[in-house]
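One chain is shown next in C-alpha cells, namely the form predicted on its own.
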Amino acid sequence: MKRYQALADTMAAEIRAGRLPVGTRLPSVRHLTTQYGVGQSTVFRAYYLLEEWGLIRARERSGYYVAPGAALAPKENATLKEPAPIDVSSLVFSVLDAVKRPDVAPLGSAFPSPTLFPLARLAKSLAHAARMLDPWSTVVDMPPGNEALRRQIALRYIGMGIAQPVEELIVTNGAMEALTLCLMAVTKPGDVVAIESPCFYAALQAVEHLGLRAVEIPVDSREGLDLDALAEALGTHPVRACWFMTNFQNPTGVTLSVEKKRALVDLLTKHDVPLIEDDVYGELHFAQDRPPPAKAFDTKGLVMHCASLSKTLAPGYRLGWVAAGRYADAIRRLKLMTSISTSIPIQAGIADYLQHGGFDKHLRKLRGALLTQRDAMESAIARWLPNVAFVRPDGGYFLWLQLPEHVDAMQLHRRALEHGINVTPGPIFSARHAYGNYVRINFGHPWSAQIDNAMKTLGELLRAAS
C-alpha cells in the first residue's frame, strides 16, 4: 500500500468511528507533513481520496472538513437464521397511502420529479407512432414484444459492453412485472430466495404474493452485499433464486464494485442459482461511466437483468424489461399467461423517442440535476439534521439515513406526516420490521423552499425526540 493510501484510510477510520465529528477542520497540510514526516504531494494525494470516497470537503481559503454522513454505525447483523415466510404487505400499504398526497413534501416518494422528464416531446414520438401504426402490431408485437424496441434496448446494453441477443428480451408493464415474472419462473410455493436487507419493499411483497420464504442477506452501506453470508446461506439453505440490486441499492444507494459483482456471479454459477438483476437505477449514475450489471459478468444465462424507463425517461408509461437468458421462453410464456402484452402503441413510441428523441442528451441533463440536488440535501442536512449519518451515494436520487438509536423511524414518519412531511421508515425495507432507527428521503426533486423547510422541521422533530 503506497504513504497516501495508509495515510487517507487512517483518517478514514477515525471520521467512520465518529472520533471526527461533522464539520470539523482537518489538520493543515504542513501539519500532517511534520506530523507523519511525508511529503506536500503525499498530504494532497490522502485528501483527495477522502473527498473521492465522500468523506471530506475543501472549502475555499479555509482547508479540509469532515462532510456530512461521513461517519456511519456498523451494519446490522440482519441475516435470518432460517428462511421465513413474509409478511410486510399491510405495513408498506399504510406508509405509501400518504405519498399520493399532493400537499405532502414528497422526501418519501419513489421517484424523482416529473418535471425532470422530456414529456412533451415522448408524446410527439408517441403521437407519431400511433398514426404509423400498423394494425397488424397487435398481433406482431406480442411478447416478446416490438422488434424495434427491443433492438434500441439491445443497442443499449452493447454500450455497456453486453452482446444482448434481441430474442431474449422481453417487454414487460415495468420492472416490477418483469422481476415478479423472472420469480415465477424459477420458484414455486415454499421454495426459498436469497434477497437484500435491506431491501425494496416490493420484493418483499413480490415473495410474500408468491408464497415464498426469504433468507435475508445484509447488505452495508459502504461495500454492498455481504457476498461471506450469501456463501453460506447457499451453502446451508435450498436457495432456487436471489433478488439482489447491484447498482445504486434502494435504500442504501450503494453499488457493488466490478470486483464484487464478478465474484457475485462466480459464487451463483458454482452453485447454479439464478440471479435475479433489479437495475432500475443504473442508468442514473454520477461518474462519467454506467457501471456495468452483474450481467455483464454472466456467460451461463444465469443472470436475469430486468430495467425499465419509468425512472429515466417515461414515468407512468410502464414499460420495461428483462435480459432473460436461458429463462427468456418460460418468462415469455409467462408473461402471456398474464397480463398477455404490454400495450402495442407505448412500445412503438418509446421505440421511435430511442430512436430519434436524444434519450442521451436528456439522460445527460437528469444525471446533472439529480447531483445538484443530492448536493443540496447534504446541504441541508449538514444545517438541519448533523447528528444523521449516512453514505453519499454516486447515484440515484436516495439517500438512507441512519439517525440517533433512540429514535423511532415509524414514530417519526407518523409525526412528519402531521407537519406535511412524507419520509419512508426503515421498517418497511425488512423481512423482521428492522432498521427502527433508519429512514430513506427521496433526493429526486428539484430544490425548493417547501422541501428546505421540511428538512428543517424533520430536525425540530429529531430534537424533540431527545
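What we label the rigid core is the largest C-alpha set whose atoms superpose within 1.5 Å from one form to the other. Since we're looking at a predicted model, the values are computed, not measured. Positions refer to the first chain, counted from 1. Compared with the form predicted in complex with a further copy of the same chain:
- After superposition on the rigid core, the Cα of L32 moves by 2 Å or more between these two forms.
- After superposing the rigid core, the Cα of N453 is displaced by less than 2 Å between these two forms.
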The other form holds:
2 protein chains.
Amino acid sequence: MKRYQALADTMAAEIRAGRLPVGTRLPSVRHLTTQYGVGQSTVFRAYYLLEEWGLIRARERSGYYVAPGAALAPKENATLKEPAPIDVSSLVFSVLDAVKRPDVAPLGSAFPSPTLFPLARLAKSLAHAARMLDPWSTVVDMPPGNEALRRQIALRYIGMGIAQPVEELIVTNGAMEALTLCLMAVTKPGDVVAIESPCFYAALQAVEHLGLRAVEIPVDSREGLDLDALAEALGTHPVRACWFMTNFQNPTGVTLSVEKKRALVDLLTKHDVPLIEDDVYGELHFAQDRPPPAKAFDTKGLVMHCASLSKTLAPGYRLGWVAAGRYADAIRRLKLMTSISTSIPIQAGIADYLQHGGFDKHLRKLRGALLTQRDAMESAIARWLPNVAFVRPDGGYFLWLQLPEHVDAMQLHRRALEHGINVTPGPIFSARHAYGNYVRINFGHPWSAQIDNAMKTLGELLRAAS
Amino acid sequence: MKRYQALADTMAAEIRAGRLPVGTRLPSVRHLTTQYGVGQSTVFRAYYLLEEWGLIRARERSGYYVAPGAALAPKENATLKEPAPIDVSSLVFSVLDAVKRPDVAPLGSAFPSPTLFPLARLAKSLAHAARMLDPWSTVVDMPPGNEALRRQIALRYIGMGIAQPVEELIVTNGAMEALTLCLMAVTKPGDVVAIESPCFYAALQAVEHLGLRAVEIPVDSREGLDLDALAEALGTHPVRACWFMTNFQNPTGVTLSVEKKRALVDLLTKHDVPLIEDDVYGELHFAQDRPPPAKAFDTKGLVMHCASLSKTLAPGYRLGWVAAGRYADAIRRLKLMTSISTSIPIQAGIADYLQHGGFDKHLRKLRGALLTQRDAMESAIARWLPNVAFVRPDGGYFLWLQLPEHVDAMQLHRRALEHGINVTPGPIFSARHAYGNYVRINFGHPWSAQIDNAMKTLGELLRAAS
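Can you switch from the form predicted on its own and show the form predicted in complex with a further copy of the same chain instead?
Starting with the chain above, the whole complex follows.
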C-alpha cells in the first residue's frame, strides 16, 4: 500500500468512527507533513482520495472539512427504533457516482444489463406511436395518463388476480417518481414513516429530502419483514406510512410469503396506515408464478402499488405507475404539480408495445437469462469468495453477501473501485450505516471474462482484508 | 336564471365571503327545501353545481362540507407582505380539471394549440434516435443528461450572449420539474421565498406542497416586478430564494427591461439570494430579438435559469432543463433521487431534432402564428368585450383582462364553463385570491368560429354580470 493510501485509511477510520464530527476542519497540509513525516504531495493525494470517497469536502480558500454523512454510527444496536431524521445522501452519492464509469465492472449497478432488453422492437413501437400521435393527446394523456396504456397495465393486474380499476392507475416517470409522490401524498415534513432495514437507499434518500423521520423494521434474508417489530412500531409511534418492498427485496432478495403479505395488509388495515408497496422486481421471478403483491390482499384501497418497466422491459424510457387506491386523486394532482405529465410519445409507444410487442415472451427470455447469470455468479463465488454467506434469491438480480465479521465493506468498496470494480457497500442500505460487513452485488449482466476477473480480484481483496 | 343556479350562487357567495368556513357541514337537503321553499331536486342540483365549482365536497354517508381553498380573502390589502403558508391548490384544480374537456373552448388552456408544432418532423427524429439508441446510453445519459442534447442547448445560450458551461446544464422532465428541483435545492420546509403577484399558479402550488412560506412582490402589467418592494422584502424577511418569470410573465405578459433585469441580479447578489428564473416563454417574442434572461447578468452562479421545449417545439415530450450555476450538483442529485432520469429516447430524439430539424425556422413560423392570433383576439375583444382593459403583450400567448370593477371573475369562469368556455379566473394567480375582477385568456389557438363564438358569449355573460 502506498503512503498516501495508508494516510487516507488512517484518517478515514477517524472520520467514520465519528472522532472527527461533520463540519470539522481538517489539519492543514503543512501540519500533517510535520505530524506524519511525509511530503506535501502525499498529504494532497490522501486528501484527494478522501474527497473521492465522499468523506471530506473542499471549501474554496478555506481548506477541507468532514462531509455530512461521512461518520458511521457504531454497528451495535444499529436499527433505528426511535424515529429520527436521516442523513445518508452524501454517502449514497459517493458510491453511486462510480456507476457511470464505463471501465468499471458493473457489480454495483442498480440495473440489469441494458443489452437484455428488446430495444429495437421498442424503437419500432415508439416510432409508430410518435408518427400516429394525435396532437390533442398532448392534452388528453396528461395525468392520470394514456388510456390505452392504463388498460394494458390493468390487464397485467388481472393476470395477478387483481381487479384493478383503470381510474386508480396513474402513469409516472418510472417507479421512483411514483414512490416519491405516494410518500408526499400521505405525509408532511416531520411525520414518521416505517422503512425496512436493510432498505433500498433511495427510500432513505426520499425520507431525508422530504424532511420525514423514519423507524426501521428489520428484514431477515430468509423470512423478510419482521411483522412483530412492525406491530410494535405501529403501537408505539405515530407511523403515517410504510414503504416496503414485498418481492425480491433490494438488497436482500427476499420475498414475503402469501401469508405474511396477508398479515401485513391486515395489520396496516387495523391501524389504518397506508402501504407504499415498491414492487419493481416482481416480474423477475425464477419459479413458475409471479409472486402476488400485498396489493392483492387490500380491500380498503390502503395499498399504493408502485411498479415500472425500467427493470423488465424498457430501461431509460422512464415509464412507471402506481395503482393508488384511495389516494389516486391526491397523487394525480401532485403529479400535475411537480412534473405535469409523463412523456406522451413514450406513453403511446409503450402502449403500442404492450399490445403488439410480445412482452410475455420477452419476460420469459429475460427471466431465463437472469437465472443463468445467478447460477454463474454462485459458481464464481464458490470459487473465488468461498468465505462469504448469502441466501439464494428466487428472482431479481441482486446477491446480498455477508463478508467475514471483521471485514469493512466501505473499505472493500473503495479498494475494489481502485481496481475498476464497483460493489455496493452495506452501510448505504441503512439509516445508521449498519451492515458494515455486507456488500450487494449485481448479477444482471451476461457472464463475461470482465465479470469473472472482477470476482477473482474481489476474492483477493477480501483475503487481503481478512 | 334557474332556481338551482340562484340557490347555488347565494350559497357560493356565503362560502367565498368566508361566512361558511372550510370544513363547515352544509345544511341538510330537507332543511334547505323548507328554508327556501324549493323542491329537493333543486337543492341537489345546487349542491352538484357547488361541488363542480370546487366549493364543497361530499363525504360518504355524511353530507356536504365546505372545501379547502373555497373561501376568498377580501380584496383589500391582498398582497402577501408577511410570510405565510399557502392554500391555493384546491381552487386551482377545480379550474384546471376543465381543461381536458374536448368540447370546451380552450381560452383557459395553459398551452398553445398542439397543432402549431412540427410533431411529424419530431416523430422522425425520435424514431431515428430510438432505432440508433446505444443500450449503454440508458446509463450514460442519466443526470445531468444526454451530452449532445446539452451541447445543443448550450449553443442556444450562446445565441443569447451567454457562455453557458455544459456541465451546469441539467435535463429535466419539462421546466416544471426543473423549477421544483431548484426550489427544493435551496429551501427547506418553513423557509420564506419571494414570488410574484399575480403569479403563475404552479409556483403557488409548489410553495404550498413543499411547506414553504411566501411573500408576494407586486408585478405591474407594464413595468413588471416592483424592485423596491423586493428590496424591502429582502431587508425585512429571511428570503431564501426568489421565483420570478422575467419574460412574457404568466399571467400579465410583461417583460422586465434589460435595466431592471440587471438591477434585479445586482440586488439579489448583494443579498446572496438565489433566483429561480422561469423563462419558458422567452423564445415566443414578436419583436426582432429574444429578450435576454436575467441569467445573462449573473456572474456569481446565483441564477437558476429554467426553460423547456414544451411551449416552443415539443408539447407533451416533457423536455426541459435548468442552467443551474453553483447549484448544478445539488440539483443533479435531487433529480436522481426523485425521478432518476429524463426519458433517454426523448433526450436523444430532441438532440437529433435540434441538430437537424430546423428549430429556428419552426420558431419563426410559430411566432408569426401567435402574433396573428393575438391580433385576432384583440379585434374580437374590441368587438365583443369593449369594456375590458389589458396591456398588449409582445410575446407569449396570454392576455390578462381587467374586467369592470364589480364583476366577479370566479362567477364569470363558472358561468362560462356552463356555456362550454374555459377562462382562467384571476384569483388562482395569488396566494390571497386577489385579482377578483381579472381573467387570463389564451390566444395560442388558431382563430376559429368556435373561439369567435366563445368570445361573443363571454361578452354577453359579462354584460349580464355588469
